[in-house]
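A lone chain, given as C-alpha cells: the form predicted on its own.
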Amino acid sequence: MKLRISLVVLSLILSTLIGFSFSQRLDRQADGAEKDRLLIGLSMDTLKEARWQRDRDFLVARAESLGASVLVQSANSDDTRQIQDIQALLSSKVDVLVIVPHNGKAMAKAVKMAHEADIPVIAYDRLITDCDLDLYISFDNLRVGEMQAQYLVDTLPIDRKSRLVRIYGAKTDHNAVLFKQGQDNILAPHIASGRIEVVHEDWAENWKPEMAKKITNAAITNHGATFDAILASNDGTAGGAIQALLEEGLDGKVVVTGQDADLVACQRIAAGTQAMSIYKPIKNLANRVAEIAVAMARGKPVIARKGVHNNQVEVPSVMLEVTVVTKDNLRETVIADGFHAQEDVYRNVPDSDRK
C-alpha cells in the first residue's frame, strides 16, 4: 500500500497550521493487526558528541513511555553507512524512520527508500533537502544565527572598527548554512557601514573542533591578534578557536560565541574563555520527536505551524524555541532545568570568581 500523505493548509489570525495526516499500513501484518509493539527507527549521524547522546537518551525513553521501541543506528558521520544503517532499520519493518543526517543532501536517498516501504520519515534537527520528506523537526536555526550575531553586535564596541573571525559548521549540513544566513542578516548593515570587518572565514568540515583550530590558528597566522570576536557556530568549533587562542595566550581576551550548551563550553563560559552559548532545551526537543513519531506510527493526525522548503516540497515543520547563555544567566537556563549540575559547570571556577 502506497503511504498517503495529506497536505491542509488552514489560515488562522496569526498563523498558518499545516495540517497532514499518514495513513497507517494496513499490510504490516497479514491479518492487518496492529502490532502490539509500535518500532522506531532512530538514524544518527553521530553519536561522538555528548548533545547527541542526550538526544538519544531522551528520545527513546520518551518512546517508551509511549508504548514504543528505538532502534538506534549511529552513522559516524559516514554518508554510506548511514543508507546502509537506514537499510538494516528499514528491513526490521520500523514503523516510523527519524533521521539525523550527516549529509541532509545524500540523504534523499534514504527518504526514497522508506517511502518505497510506506515508512514516513522525520528529520531530525537537520533538514534533508531535495525530497519529499514528511515531516521536519528543530529549533529555529535561522535565529540562532540570529542571536549569535546580536550578541555581538550588542557586545563589541561601538566607537571603533571591531574585526571578526568566522568560522562556520560543516558544508553537508543545511543547519550550518542556516546559521550563517541568520548571522548575515544581523551582520550585514555593520559590516556595509564599517563598524565589523570580516577578515577571516571558513567552513570547519564535519563540525571539528581541530578544524577550528586551523583556522584560527591560520587567522592568527594572517593577522595576527588583531581581531576582537570569533563568531563560531557551535561549542565543538568554539572549543577548537579556543585551543588555539590559548596557545597564543589570548583565550578570554577575544570574544567567542557558540552554540548548544555542551557542558565543556558552559565551564568555559563561567571561567570567563567563551562568552556565550545557545541552550536548546534538547530533551523538548527529543520529547517532542518521540510523540510525533508515535502518533504517525498510529495513524494520527499531526500538526505544524510553519513549513520549511527543502529545494522540493514545503516541509511540514515544527521549531522549538531557544535561549542565549552567558556568564550572567548560567543558573537561571541550563541549571535551573537540569540541564547541567551547578558543580559540573562551576567545577573550574573558584567560590570566589562565582556569580
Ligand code: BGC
Given for the second form:
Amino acid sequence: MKLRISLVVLSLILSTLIGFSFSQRLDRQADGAEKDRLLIGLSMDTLKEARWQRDRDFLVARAESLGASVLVQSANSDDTRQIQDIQALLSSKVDVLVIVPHNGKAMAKAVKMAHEADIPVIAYDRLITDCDLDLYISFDNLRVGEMQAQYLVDTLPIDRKSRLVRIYGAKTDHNAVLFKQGQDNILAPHIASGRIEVVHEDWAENWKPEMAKKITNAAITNHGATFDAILASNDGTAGGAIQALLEEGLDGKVVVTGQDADLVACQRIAAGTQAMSIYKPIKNLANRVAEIAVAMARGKPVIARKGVHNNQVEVPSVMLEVTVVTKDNLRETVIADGFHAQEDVYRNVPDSDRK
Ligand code: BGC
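So the form predicted on its own is up there; where is the form predicted in complex with the named molecule?
The complete assembly is shown below, putting the previous chain first.
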C-alpha cells in the first residue's frame, strides 16, 4: 500500500517534471530555435551482442512510426565515453534520454546532468542506481537467474552429486548481480544438501565470450573433465564456454545454460551443444520504451505500477515476462514469435534430427 502510494506520488512528480520539460521545449519552439520533431537520445553501453543491435533497430523503428527521431550513441563498454556520449546527446537538445548503462552506478552522474537540463531519463533493460531515475523498463531479471538455475535443478540427475561451473556476467552490470542472486535463490538448498557442488566460478569482465572461455579453460585445468554443467549467465558467455568444451571434445556432453535466445544460441540448442536459453521479447521492450519516451516528451503522465529501489529512490518500473527456450519448444517460442526464422535456427541440423 505504502509502495503504491509512493509510486503514485512519484508518477505525479514525474508528470510535473515532464510537464515542465515539455513547456521548456515549447518555449524553445516559440524562440524559433527548436526542431519540429521530437528527439529521443539513446545511449547504449555496447552493440557487440546481437541483441543490442536489434534493441536499437526496434526502438528506432517504433519511435519513427510515432513521429520521433532517435539519436543513437554506443560507448563500447567505457564509462567515460558513455558520459561524453550523453553530454553530446544533451547538447543536441534531445527531449528525453534513454540509457542502457555500462555501469549502473557510474551513470547516476548522467541522470543528474540530464535533470539539470530538464530532460527525463529512462533506464533501458539495466537499472541506474544511486540517483533520482524517472523510469526503469526491463525484464524480471531475478526471475531470469531463477529460471536458469531451475532448469539445471530439473535436468541434473537426482541420484548423485552434480558438479557445476558458474560464469557470471560483468560485475559492473546490475543485471549480472540480479541474475546471480536469482540463481543463488534456487541453488542454495541443493548446494546445502550436497546434491550440487560448485567446483569453479568467476565473473566475465564486460560479458566477454573470451573471458568465459578462459574461465572454462581454468575449470578444465583445475578439475579435468569432471563437471556436469556450466551455468553461463548469457548466450555470449555460453558461446565462449562451449568453444572451450569443443576444443576438449566435451561439447554436447556438459549441460550449458544461456540467456537472450540469440540466433547462434538457438542454433546451438537445435544442434544439442547448448541446453537452454531465456527468450526475452526485446521487440516488446523496445516498443514500450519508444512509446513511453514519446509520451514523456509530449508531457503526458506515465503510470508505472511497480517500484524498484535503486539505493536512493523507489523507481517507477515496468517488468516484462520471459520464457525458457529448449530444444523442445524452439518452434513455439522464438520461431512462432517471429524472433528467428525456422530455416535459420535449423540451418546446421539435418532434417532427420529436427524436433
Ligand atoms: C542483459 C543481457 C545481456 C548482457 C550482456 C545484460 O544486462 O540483460 O540480456 O546478454 O547484459 O550484454
